[in-house]
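Here's a solo chain for you in structure tokens, the form predicted on its own.
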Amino acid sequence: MTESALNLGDIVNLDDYPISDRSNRVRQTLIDRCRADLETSLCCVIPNFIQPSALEAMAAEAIGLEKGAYHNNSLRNCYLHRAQDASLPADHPRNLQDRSSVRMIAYDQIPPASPLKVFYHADAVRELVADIVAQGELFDNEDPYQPANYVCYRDGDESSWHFDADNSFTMTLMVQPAEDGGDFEMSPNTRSNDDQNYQHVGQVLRGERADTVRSIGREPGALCIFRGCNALHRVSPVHGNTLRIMGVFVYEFSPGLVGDPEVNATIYGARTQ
């Protein structure tokens, strides 16, 4: 598989998922199943979505780029804030902090012909995701760093419990799992748009509501779409020498959107194009 010859069939398992054919009943069945899963559990998983050769190419690419990744290592609360609020009790969820350690490979560091970028920019992929989340047309993010990233975890890295800030949905691809650990865990419907539900959030953060926590299976090639804005989620500590590699993608509901440069600096490091 050469970079210059990549097309959607080189990357997506079109035999099982004929996503380019909008009239195909298999495509519609997939959409219906994913919509139902999002409605009930805020998460849907499409297994074996990516061709093995494309996964191998993505993993090799990320491993080669990882030395230039930004190591985002900090204490934060589940709302992605690093500062505590002295006006609130010490055990309030906004004051409960935990360590997050991940290594970010930004969009501008990834070659233009990367299978990750070809996948992200494919009309058929974007249209499928739009049909699944059912909130209108989607557009590519136009930020220099955000649209498609590799997120890597070495031994000891983890992503602490958090909500995704303003995203109505999050889209990730498992490229390479860890030898051990690195489990994607979620507590669905931890809060709602109308109720922050601080008592329940605090219970999950303190490990008192394990009954609400699901471990989402993520085999290589599985695409996951989830509503992380209202579901606490985390990646448990990674163990072993195998780099855990995720693809993370950002689509928008309006064209031309870019991120806040100050926020980007906290995620990708303080640098310029």
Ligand SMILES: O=C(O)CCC(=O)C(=O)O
Contents of the next structure:
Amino acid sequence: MTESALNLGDIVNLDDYPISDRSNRVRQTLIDRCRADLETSLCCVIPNFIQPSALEAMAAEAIGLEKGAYHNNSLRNCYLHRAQDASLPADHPRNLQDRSSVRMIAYDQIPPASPLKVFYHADAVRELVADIVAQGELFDNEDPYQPANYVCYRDGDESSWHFDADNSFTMTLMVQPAEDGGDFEMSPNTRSNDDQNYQHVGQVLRGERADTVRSIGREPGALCIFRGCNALHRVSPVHGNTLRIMGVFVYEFSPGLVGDPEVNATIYGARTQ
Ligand SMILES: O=C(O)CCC(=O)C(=O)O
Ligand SMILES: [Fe+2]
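Any chance you could show the form predicted in complex with this ligand after that form predicted on its own?
Entire complex below, previous chain first.
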């Protein structure tokens, strides 16, 4: 603890979102609304969740750390794989490669007293998210790199169409939007747990199903929870000199989980110490 240790109220807008009190009716109304949105559109957004002063501190922190970020720049398919499959046609979704270029600031690079970490580790935040995703208790991820990250996009960076791997939900915080571009776009229900729906996936990838794609607008301070494993999503190319900064958080359904070191090295770069 430092002398300037942050409390939850320094970070979360507790006036609008009294999340520390589990019996509060405003909290329950928020949970009900988010659950309904997740059910219908695989995504929910909580606007103005973060205090402006905490957002400023997060943005300044990420900008300061960004020169040490790992530039993850690759061609990949929408399943996050880099290899082609010669047994499938060239235009199969598994063989359609697209570019992704983002800058990862991993958990181990962020100071312990960071507002991003205080937010992530707060019981009231974890419990709120657990109530929204409604799949039982949540636990902090215990990987050295994964639990809470800043993901930064410079001019020209983008994240092409993809499904998120493994986790049943993804949680992001808009810290600082791009000047232009950097839109978060999603085609909900592109596949299901038991149907890969390759034909539809291919159509979205080729830009033939713009009717299914929605752009999810988020102001600074908006928390977003989405089912990225079944909804194709992307971040359109960023334009301008303002760094697009997202907080990304990983909670788990069982305690003590860590990631695969080889996968981590491809996402965060190898550590040399
Ligand atoms: O930056 C975003 O808005 C979403 C990024 C994303 O695809 C993810 O975190 O899985
Ligand atoms: Fe994603």
